[in-house]
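This document opens with one chain alone, in structure tokens, the form predicted alone.
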Amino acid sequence: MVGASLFFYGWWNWRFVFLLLWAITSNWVAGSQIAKQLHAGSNQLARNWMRTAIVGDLVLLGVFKYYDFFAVELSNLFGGKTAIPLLELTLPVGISFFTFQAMSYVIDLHRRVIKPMPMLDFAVYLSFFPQLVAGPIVRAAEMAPQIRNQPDPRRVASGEAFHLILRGLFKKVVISSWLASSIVDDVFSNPESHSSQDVLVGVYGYAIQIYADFSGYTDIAIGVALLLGFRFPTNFDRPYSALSLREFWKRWHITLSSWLRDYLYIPLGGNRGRQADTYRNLLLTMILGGLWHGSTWNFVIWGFIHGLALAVERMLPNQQTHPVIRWFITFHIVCFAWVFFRADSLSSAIDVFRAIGSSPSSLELSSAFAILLLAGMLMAQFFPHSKSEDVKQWLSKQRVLTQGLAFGFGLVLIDLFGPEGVAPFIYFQF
């Protein structure tokens, strides 16, 4: 399972292997060092071992992804006169969800919530290929005890994996490809030559090609890992449902707010003490969480509009607001946020904004088929028993032959509807 992941990684970059490596070796002796002294009642030293691996593993991610965006922040703050050398570095993919799993490695064996893995064992939860460069960001506390009991073969969950992929598949290949390529690419390229009716079409096509490209690929991922025998969280759960932020974190990316809210806000203070106090941290918390995805001031702010909406939610008095407005301004909020997750740069993001604003004229770009497709996406979320649910249970209960003939089918569908050329993952940059 390491070498075939070390393959998969090597793929893309052959020589990012070596950074993977460092990073399970590295992580892998710390950990055992934290467990040892832990034993002998050296909590200080086990604490001093912590933050060593946490240290080693954030100047991993700075280097290659913040440096250069510090460099000449830094420089521009003095003028241009402290020139700065610029590493123009590649950023490895994934290098964001394991350094991230590696970090809650060393955390929870410090908290004492696992036990130190063996290093073979260590280095196939942190080289995993089905989840390696997009996530979910799984935790050794969920990985370590199917790795030790090692699946039985013959009881593969097939037709769960199956459906998981097809339906990863479709959401990628035929929602988020077609919704970037009719409709979102062109907006965001060039707002200012597109109606307004069709600048706010390709902001809500944004909402729903990143939820369906990104919960896409974990359908897959959680799909192919079944197939090898693990079982994955759940990272996503009808989040456009949401009627408050709060909500919607806790359907969004499941995994990574869940990880920002143990290791980041928890420790920070929570909301524990003044009520200042949790909104600092909520705001901390939110903005870090931004930066986690790129260096570039579009994800701070990204992060500050989430931080900012959250703290004001917990201001508010609890009343008993409908829940369709309670729906329609949270939608609306995230919405707004992915303009700067989305535009390349600040200025672009608020030509988007300015171009919504701008007189109507009649549609252009956007089709009636194009918003019955976000509509339908949407309603989409308030059930939860889907018939993609139904096609599951069936799966699940015929004969691999019979499973094997419907995957083919389902790729030969999926390969017919979706357009020419398919997008690089949304996830694969961070």
Contents of the next structure:
Amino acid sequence: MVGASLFFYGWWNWRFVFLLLWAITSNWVAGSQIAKQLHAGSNQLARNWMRTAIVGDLVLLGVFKYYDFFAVELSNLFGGKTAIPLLELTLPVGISFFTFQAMSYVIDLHRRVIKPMPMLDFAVYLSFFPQLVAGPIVRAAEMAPQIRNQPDPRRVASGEAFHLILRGLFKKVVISSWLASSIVDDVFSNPESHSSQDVLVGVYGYAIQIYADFSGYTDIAIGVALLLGFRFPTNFDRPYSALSLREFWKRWHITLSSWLRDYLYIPLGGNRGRQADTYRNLLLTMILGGLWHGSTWNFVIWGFIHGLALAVERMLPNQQTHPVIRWFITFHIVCFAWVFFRADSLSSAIDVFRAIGSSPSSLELSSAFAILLLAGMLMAQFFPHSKSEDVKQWLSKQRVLTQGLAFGFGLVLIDLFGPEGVAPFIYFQF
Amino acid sequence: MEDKTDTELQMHPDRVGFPAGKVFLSGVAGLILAVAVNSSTLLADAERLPDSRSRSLSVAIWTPIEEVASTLKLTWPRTVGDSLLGRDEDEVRISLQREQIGAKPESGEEEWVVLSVEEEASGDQLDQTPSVTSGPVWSPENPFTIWVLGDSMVQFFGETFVAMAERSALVAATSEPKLASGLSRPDYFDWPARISAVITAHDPDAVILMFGGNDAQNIKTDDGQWLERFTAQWEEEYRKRIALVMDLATGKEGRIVLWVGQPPMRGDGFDSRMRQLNDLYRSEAGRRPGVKYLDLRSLFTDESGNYARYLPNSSGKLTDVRLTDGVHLSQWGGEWLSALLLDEIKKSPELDGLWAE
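Cool, the form predicted alone is there; where's the form predicted together with its partner chain?
First the chain shown before, then all remaining chains and molecules of the complex.
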């Protein structure tokens, strides 16, 4: 499994295989030392090993992902002179995911939540190819028992796995790619040349596009892992049905939000201190969460909006507001923040809002089909038992050969309905 | 975790699953079905790959599969599906346009080519009055029209350019990028045919072209022969294609045609190949008074003349002008280039004041 995963990673750029191997080795050694020192009763030494490993992971992330961003900002701060040399390094795919998994491993060891993993098991955990490049961020506590006990080859949940892979491909290839190529990319590349309604549809379109894209990838990853006998945690649970930002983050990229909660928000003090401290912790956590997605001010603002909204939600007294109004406000705050997430720069984001605020004219870009698709996707979020679940149930009850042939037929349909040339997954860049 | 899984499996006996071997075989059966039904598409995709060992291997694999699948009538669901979705119409349209272009002209015969296409396609004789030289006749109803055509590079500045250009109500601009396209592989996307169609249908006043990013590859000639890239024969054939596109674009007197050269690239090998292509574009543009070649190498390099991702903007602040891929332009880079292109168009004295209103 390790060999296959490294081959998979090396296919993109073989040089970065060494980076992954370094992350595996350094964190495993640190983890072993943490366990050893805890066993010997030396909590301080164990803590030092944990800190060393975390600093090592952050340095890795910092050099490849953030160095140039801070170097440029510092340089501009001091009058635009390039005093600090720029590295202009290629960002290794998946680095944000595997470094976060590695950090959770050493922290959980220090917290005595888990026991140290054998070297090979740890290598499988950190490099496991279905989730290596774009998550979900799986905790060692979730994966270690599954790796140690080894999956049962007599019971592969093939119906569920085929269904997840097909569903993920459909979301990515058909829905996400279609929305991107027919509305969203046009709107965000030149908002001022479209009507305010078209731009608004483009913003809603991006909300659905990124959901279809990322949850589609997650479905595929979970499905492939299931075929190999591993069960990943749920990463999305109908996030656009949320009635508050707090609920949204319990439904969107759940493995990242729970990571940020357990390893950042709570260590910062969580909601244990004064109200002001809680607001500060929320803001800091979400801003750093934004920065995790990318080293631009747009992501910082995206995180700030979410942090601020979460803090304001806590400030407001519990009102008996109608659920529809709560949903409307939550969804639009999320969409408002998505504009910064998607736009190439701050000025582009402002252009989008300016275009929405301009005098309305006719819909040109958005077809009736596009609006119906968006409405349908949004409404589907409110049905816990969707048609997709029915398909899963049906597929799971079929004979194994029928499942395989249905899978093949599904692939044909997805290829048929998908546009020519499918863009890479959005979350590959993070 | 495992306990939970077991419990879940017990609660849902239908989900207990099957032995891995059977699942593997059923998955393979599904993939075979998908491959057979899609074999025509897969073969077409393989044929569009750049000439390489990988292409030869892919074609060698998909050809017999497609033949067997076609013989067994397994490809009909895909064919019917494509037909219902109108996918085959695009191919028919492009091949018709290609036929209309006819034989490739020698340099200097551009007028013949364009006129014949125009006459064939629309049946109407276009207004032969030189648009740019006829004075400031532009109005919102009769705007100065600009088309930006090219590969994925255009995708990263085309819409920015359109927005900048359309700040004047007297200008109508259109950006039309086609990803992964170029002049090397008309079997993937036939730019001469497309340019011909644009000229015929829209008679633009200015055309901006940018190709090359996907063109440093072997070329297949009309008689099916592969020419290895950057050999003398390859260069001769590629020059012909550049010439054809330039001639189609210039067409009528007075039309502004800007050919945008490739900027410096981060990868040394890729950069070297783009330099060679730029030499060809510059040389062919130099032979045509109606075509202006724009060199981007000086615009996107640092003080040492090397590729730079970050460059100081007009206020001296470092700004990212390239994307992380080391190839495409960032939004800022796109704005720089768009401003440069607009300045070039404004150099025509007849267009004075077009953007001032």
